[in-house]
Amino acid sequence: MSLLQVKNLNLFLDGKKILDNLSLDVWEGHVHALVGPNGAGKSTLAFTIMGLSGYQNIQGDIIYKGESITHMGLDERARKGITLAWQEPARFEGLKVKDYLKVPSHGKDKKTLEQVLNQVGLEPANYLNRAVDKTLSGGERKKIELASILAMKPRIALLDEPDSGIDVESLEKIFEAVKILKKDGTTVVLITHSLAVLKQAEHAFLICCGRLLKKGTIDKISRYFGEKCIPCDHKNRPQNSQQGSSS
């Protein structure tokens, strides 16, 4: 049933550990939700199973359809079929968005093309030949990153702070997409700290200081979107939860 394994996961970044001996199981079919505070681990641990550079020399294992992909580099992830949509999407100057989609889609038809971008909430005849660079918003090119992964339909995508730069009406039509990845058969990975992204998951992570503290239903940890703290055995924990500091 898992998809992808993160067994006793260290990883240290300018002498300073920051992801804990941290371990946990991703169900394939299902969407997860990684929640936790701003320097918790959560995008660490995205660009650590991605397998980006300076993000390689880890201490543990990462197991993905029961083979460790530990010693792999990004390319060879990429076409096992993980992929990242990040926080900030990249800009692309002088390629067209078009070209952009075909990449991943493996030259798919412009009728797919325009599909995924009336998925994520795109008119078509408005983007297809605009350039992928700074005369888009920051919320256009993440819809256009989010188009680019319905065309290629990975077995698992990790996205990063999905609503960052959306607007409200914006956010279903990406709450959508989530649920059309789900269907057409992709593992999603939502890597937030909205209480709104984590109610379109079935099932959540709750890490911080780069360690799991919680696992299980939405409704068990959306208790720490209340309570901005959990008991933990952290130095700067609060003697009282009710003072409102993140542990």
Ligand SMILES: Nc1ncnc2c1ncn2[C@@H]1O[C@H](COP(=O)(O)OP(=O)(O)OP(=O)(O)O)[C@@H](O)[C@H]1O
The other form holds:
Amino acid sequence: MSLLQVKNLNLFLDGKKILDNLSLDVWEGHVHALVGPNGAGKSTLAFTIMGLSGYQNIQGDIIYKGESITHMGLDERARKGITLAWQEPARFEGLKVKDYLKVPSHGKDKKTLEQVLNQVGLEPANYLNRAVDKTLSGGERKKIELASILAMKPRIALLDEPDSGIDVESLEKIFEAVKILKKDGTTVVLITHSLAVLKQAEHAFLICCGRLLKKGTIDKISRYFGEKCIPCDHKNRPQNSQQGSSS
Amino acid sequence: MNSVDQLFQYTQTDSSVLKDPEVAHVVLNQNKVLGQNTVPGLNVDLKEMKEGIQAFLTVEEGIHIPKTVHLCFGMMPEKGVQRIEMEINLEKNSRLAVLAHCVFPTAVDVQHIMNATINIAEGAQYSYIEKHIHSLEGGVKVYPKATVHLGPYAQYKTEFDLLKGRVGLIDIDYQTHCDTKSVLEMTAKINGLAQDTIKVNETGFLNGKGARGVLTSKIAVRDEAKAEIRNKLTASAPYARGHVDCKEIVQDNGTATAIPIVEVHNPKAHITHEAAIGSVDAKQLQTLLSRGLSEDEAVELIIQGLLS
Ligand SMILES: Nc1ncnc2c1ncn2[C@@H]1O[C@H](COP(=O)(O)OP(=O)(O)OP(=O)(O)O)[C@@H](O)[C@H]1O
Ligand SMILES: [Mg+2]
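Show the same protein again, this time as the form predicted together with this ligand rather than the form predicted alone.
Time for the whole complex; same chain goes first.
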């Protein structure tokens, strides 16, 4: 069953069409991947679903649990259980990791905070009292973001390149965390360039130039990506592109 | 509850610290000394005045006061003036750390005027943290004024925090003269609401060779609050180094002005400044909103983080 439907989405930024009549369905309880070359519009799509400022003036519709959320603000969408982990998460001067993790878990006990840090492979004792500021490394910051999503237990999590800046050893932890999210009932959308991450998903969407090029199984999309997208210079649409091939 | 405990309960510090004989303290209610303790090497002389108190504090040469000294400048009446005339002398190579609690929990119309002269002799180290707890009425006017002299190799680290209750009016005026290789660190963290007015005027004169100074202000103004920060560092000796840093978050109809002044009179000195004034960062705000906070809750958390 689809939890979220994006219908004929068009978005202009700076007079440029960034999302071009894009439609896709996100299925409840499944892990999806959103792939495509740099500048394809993946982050933009996530921002639009989340309803960030500057991404609300769209044509088309976003339906969540059968209800249009297009006119809802970001906070309202979040309260309905939609969340986003940024490709490059924000840094907060002076805000402690423990207080940051308490935000989505509504002040739940220390145990939960420790648990989510362990789940992303960070030793709680070393991190709970540190600030979520620029002193954290890029990879550490990404892991804390994922921990915050774990603490939230959202209905749907849009994870923008959860693997970027993550070392090979830690990658397994990130994959485990995605499994935990799924087990907890979260529907996941993984935005990625990596084949390893793509393999964590059950379905994939391939986006290029703001359009949905293809959707389907991981095998199908990775084959298509390898054969058509990699030889393509990523500026042009791959040949014979057809929207919405069935999965 | 005795009168000391009654006043001290507002400081957010466990009052059992006052029972420790190794912790020196002074507890004042307007111009009355409610409690006092001193330790060897620290001489405290207090004189009650009509509207306040005269205080002389001396740390003897070479003495390190082991535990933080607590000064509680409080005022329980809703109206009135509290004037503190203070002279602090740290003799050569001595060390002192003070935590001053300024509590005006019921203030409707209170003035707290502090005039301090602070002399930190060669090699001495003084840390002074002043925490203000005010009422929610905004009826407090605070005028802290100090002239500080740092001898060679002396260190002075001070922090002014006003995070609980309304500021009312605060008008800080500090001047510090820094001798050879001395170190000055001055920080003000203030959270302004409603019609609060915040004025910070701090000047550091880096007169000695290799003297260092950092002036930091972190201010939030919401509602109709106003802040004006004038921080100035002057370097007139070789190898003097300094930095002026001002961060102000402005929400609602708040107004903030930052005037960092850096003045260099020696080609071998170096001073930098940085000022960032504006609304809460959009990405920070949207991150917290995406985790389910309301906008007010998110702004509060970001400001508390900045001021923490
Ligand atoms: N505010 C904006 N104004 C104009 N163009 C924009 C704006 N934001 C994004 N774009 C453009 O929209 C396109 C899609 O950007 P987006 O960040 O969504 O790509 P992406 O698929 O996430 O790429 P990457 O893999 O590099 O993260 C890019 O060409 C980008 O330059
Ligand atoms: Mg992106």
